[in-house]
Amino acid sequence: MGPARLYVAVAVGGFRRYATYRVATAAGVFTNTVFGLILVYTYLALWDERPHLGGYDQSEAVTYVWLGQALFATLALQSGGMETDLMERIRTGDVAVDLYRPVDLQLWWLAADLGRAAFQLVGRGVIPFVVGALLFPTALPHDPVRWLWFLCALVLAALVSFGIRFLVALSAFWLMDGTGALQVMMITGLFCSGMTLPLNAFPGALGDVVQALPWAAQLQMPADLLMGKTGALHVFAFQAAWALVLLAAGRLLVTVATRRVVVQGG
């Protein structure tokens, strides 16, 4: 089996693995729908007081909410992806076996995580999004090209998401317990991704900072692209730049961690 076919098989395996958790998926759909409804009514009240906050009207704010619910599990914005499995393998020492396999460690976990993301989008993200679109006025485009651009942005967003979580997982090589790192990632992901409030609604310098961080590539950028608030080239360039930086940092850290395993005799 060639390398490309191998990683495709790993991605398919990741998809099938999460497809077996039917009860958890149904619970996730219900949870995202309920939280979406709560957020929508909160946003509507906020936008009544502050019309055009962040450059959005009410329909755009509502659209943003349901996009967030659709992408919450897809992009593992608060963990829930490969990072916990990898950290556990590092903790137990099983990662030493992974490092001796004739495959690339980073690409293996990336393929598995992309398979997981694909299932979470289809299995958990679509239904809340459709429910929201049916219940509330939204600002969804009719242009199929914009939807195609949006799907491309989702792929890049998934790469950025993986890059962040892969780095956090690798911290387990140096930490006795990765729980703290995961908790920091969860809080940061919730705040800096724009799940609680669109990043363009943040005031002053704080808004400028959070919109320049990699978490902006996950939800804010794809949402703005879909609603026509920004151009595709700008979004793709921003996402690709952060994806390259994060993946390169992850590859470098794998090299350093591998030397650590060898030195320790693991």
The other form holds:
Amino acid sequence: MGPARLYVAVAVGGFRRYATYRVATAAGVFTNTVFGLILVYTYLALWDERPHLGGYDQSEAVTYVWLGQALFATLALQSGGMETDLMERIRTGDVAVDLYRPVDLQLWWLAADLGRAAFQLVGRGVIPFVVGALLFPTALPHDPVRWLWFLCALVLAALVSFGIRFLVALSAFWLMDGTGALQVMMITGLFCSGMTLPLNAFPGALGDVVQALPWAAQLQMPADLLMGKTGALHVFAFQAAWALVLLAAGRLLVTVATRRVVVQGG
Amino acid sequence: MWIRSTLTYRASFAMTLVSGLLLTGLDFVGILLMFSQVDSLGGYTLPEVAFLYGLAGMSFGIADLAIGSVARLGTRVRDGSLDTLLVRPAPVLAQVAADRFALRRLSRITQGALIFGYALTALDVHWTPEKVLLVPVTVLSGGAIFSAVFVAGGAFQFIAQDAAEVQAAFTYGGGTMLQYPPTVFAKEVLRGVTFVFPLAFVNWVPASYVLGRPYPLGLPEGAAWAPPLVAALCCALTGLVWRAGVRSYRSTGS
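Having displayed the form predicted on its own, please output the structure of the form predicted in complex with its partner chain.
Okay, now the whole complex, with that chain kicking things off.
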């Protein structure tokens, strides 16, 4: 089997694994819709008080909420992807077996995670988004090209998301117990990706900082691209730059960690 | 037993308590972020929102501490380990609640109480004996109402085995909703959480009395004292639902 076909098979496996749990998926759709509703009402109250906060009007703020609910599971913004599995394999030492396999550790997990993301987008993301768009006035573009660019931005966002979570998972080589790292990731995922409040509505210097961090590439950037707030070139450059940095750091860390595993193995 | 086992590792317990405090405090940080841009939300000021948040937080914390383990019932139904509990000579619900009783959930109550304390110092309320009495009554009734929601969600998991997230939508979603003023939400939503799914009595209605705000949906004056009645009704109904759930349980493999 050629290497490309192998990773495609892994990705399909990742998709299928999550597609198996139909009731759980339906439950997730319900939860995302309920939380989206609560958030929409608070945002409407907020934008009522401060119209054009962060450069959005009310319909744009509403659109942002539903994009967030659609991408929450897709990009595993608050964890919920491969990172817990990989951490468990590192903790138990099973990862040593993975390292002996004639496949690349990072690419293997990336393929599985992209498969998972694809399923979550279709299975968990689309319905809350459609429900939201039917219930509230949204600001969605009619231009199909913009949607195409948005999909490209989502792929890049998935790469950045994986890059962050792969690094967090690798921390288990040094920390052994990943609970603390995961909790930190939940906090950063919630605030820095803009799930709580759009990053452009953050006050002052804090806003500038969070908009420069990699989490901005996951929700804020694709949302702004879709609603025509930023150009595609700028978004792609930002996302690709962070994806490269994170994935390269992941590769480096695997090499360093591999030496450690050998030492541990005696 | 679970308390003693937790306290054996004192440092670890302290760490989970502190990080739990940080994590549960996150939604209040979100509210602070919003208030960094506005002076009021739905006509409520920050101390008033903190008052709502503190009441809901303490009630939710009590329910989560007492009965939050029910959320994992779906797993037990799926793998059949519920059988073990059924053959023991003790109420199933008590066993499920005591299973992995997590003292770390104290952080939610602590955090709610801290925010509530802030609200008390920052608010300008004319306190009467009735209002003072209403606060503990509200917190306890709210805890009972949330507990009923948790148990009803648990009973639902007898039917839908891997739908723990639906329960989360009602418990955590309800908890999140009550952190914001009722004026934020649409009339239909308010009707739903007042008459169908009476979460409004956890904090919105009694808080309106204490803060001297108009009641949501123009409820009558005495509604502020309804929470204990609503709580009793919820618990009675949930008891029936729970029994029906246990009776419908058929273990695995059949």
